[in-house]
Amino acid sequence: MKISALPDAELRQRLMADGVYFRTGTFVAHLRTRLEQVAASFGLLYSDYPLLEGPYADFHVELAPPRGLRRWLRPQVDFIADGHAPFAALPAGQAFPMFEWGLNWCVSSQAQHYLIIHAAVVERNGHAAILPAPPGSGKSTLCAALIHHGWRLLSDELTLIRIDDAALVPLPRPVSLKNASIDVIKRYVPHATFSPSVTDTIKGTVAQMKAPSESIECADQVAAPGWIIFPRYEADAALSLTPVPRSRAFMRVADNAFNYTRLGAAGFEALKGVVAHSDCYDLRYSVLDEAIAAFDRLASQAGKR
């Protein structure tokens, strides 16, 4: 059963009272709100995820005004998990991403059964491409559009990788896209559903992109490793796809994950299985259609290599 099956005000009612326990990837969360916009952008996004029963769940987390006068003064959302707020509470405007971001930290601070990588995960063909880089460099934005164009999205900001067999395994979660790349995306893919845009957060404007339904229904199908490529949007660039050596690349992902040094030796040999079996590129782009037309030849050429 999926959440869609719930008519609105009922989904409203269970939010609002026990809550709503989901699965995303391989974890189930549990989300109690009595906020309206999170309700709505949460029905939004999260239609086609399984709906399940309590009480088990990963995370339990909660979107609540925090107590005091304040509330009325200048009203702030709190993000709670597990009973308490990790973090300072941001204007109410702010609840639906707070809640993105958030289930994040919930995944990144207790998942340490896995190498946790900052980067994008996208499939075809049954091999993944991690797309690692910092923020402005135009990941989501790629992720976006490669998953509207015959690839599976793993995950748009958490990369997980098994430890024992270095697999890739997929937390299917919106798509969080910033400022510019907003209105590129609605344009470039005018059929998706995005959330409302919030303005004036600590990443600028933000507005979240529903996942596709097939990588949702696929969660439970890990891929193999089959490229590392460092992805950066410089406008009016010419498209180019340059070979990284592996030892290189390594150390750049290492540099981008939340936990490999706290994994130690078991860490260390997830990455190493990884880069061992991944070709590794910097792509530099300026043209969406170039950038994933230069992805599929890649995943042509996966069965050659």
Given for the second form:
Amino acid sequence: MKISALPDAELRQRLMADGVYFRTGTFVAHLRTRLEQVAASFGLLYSDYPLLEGPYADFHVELAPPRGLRRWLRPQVDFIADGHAPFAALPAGQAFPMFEWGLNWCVSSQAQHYLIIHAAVVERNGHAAILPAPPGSGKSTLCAALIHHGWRLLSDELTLIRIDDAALVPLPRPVSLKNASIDVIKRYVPHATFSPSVTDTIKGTVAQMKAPSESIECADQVAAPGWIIFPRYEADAALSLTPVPRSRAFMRVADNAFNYTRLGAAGFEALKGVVAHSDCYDLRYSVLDEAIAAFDRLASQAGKR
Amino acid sequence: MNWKLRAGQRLRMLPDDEETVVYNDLSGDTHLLSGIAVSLLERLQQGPANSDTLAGFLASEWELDAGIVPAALTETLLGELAALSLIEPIPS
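For comparison with the form predicted on its own, kindly provide the form predicted in complex with its partner chain.
Next comes the full complex, and the chain you just saw is listed first.
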């Protein structure tokens, strides 16, 4: 049963009362909130996710106004995970982005049985392309375009690498877009569903794009490593795809990992498993059509390697 | 001077064309090493050796540029590998 099976009024009632349990990738999350903005965006972007019965969940989260006087001076919101608020409160209007950021924090801080890389990951023909990149590199923009042009979304933000066999484990969640890329993707993928834009966050204006339903339905299908691609958007740049030595790619990916050092030798072996089976490139692009064509060429050659 | 791998050092490696990623089991650090440095590690993985033997090994395995003295290069590399806790001298 999907969340969309719940009528809007019942979804809101459940969110306010005992909360809603849903599956996202391999995790079960439990959300409780009385905030209308969160309920509306959750209903919009999570409609295709499996609805579960409680009470088990990997992450129990709540979005709620802070206790005390602050709530009356200026409306704010706390992200509460397992009864604790790990972050400072944000303006109430940022409640839904805070839910997304907070859920990412839950995964990256608690799912230590995976090697977790700060990277988008998409899949085609069974092979995954990992896109590690710093903020502002165009990673999410590219990811959003790819997953509406034949590629499956595993994750926009957190690449989960299984320790035992270096398989890429899906965590398909809404794609987080920022600033100019929001309108770029709204024009490029006009049929996609977006949450309302929220201005003046720490990341500027942000909006989330709903994950394709096919990606959510295939959330139990892991992918084999295929490519590591370091994307960089540059205005007016000609497309270039430059091979990167695997050794150098390894070090760059490790720098983007949340828990590589903590995992020790197991982290090295898992990342080695990914890098050894990946072709690695620096991608510079300015035109999404050209970037997608480059990805498609790589995918078409995958079977010939 | 005689050299050996540090006890407990497994030399987990991802080899590549010109450089190799080496995981240091003892420190938890990850190093990016040149092929010639890694060849010394692999030689010491087979058993302890003295500096002269290792210099001869490098001279025979690598086409060193003219002007490079194998003994001096070997000492430099051994010093670097020891600083990373990958190898250690054997007390005489």
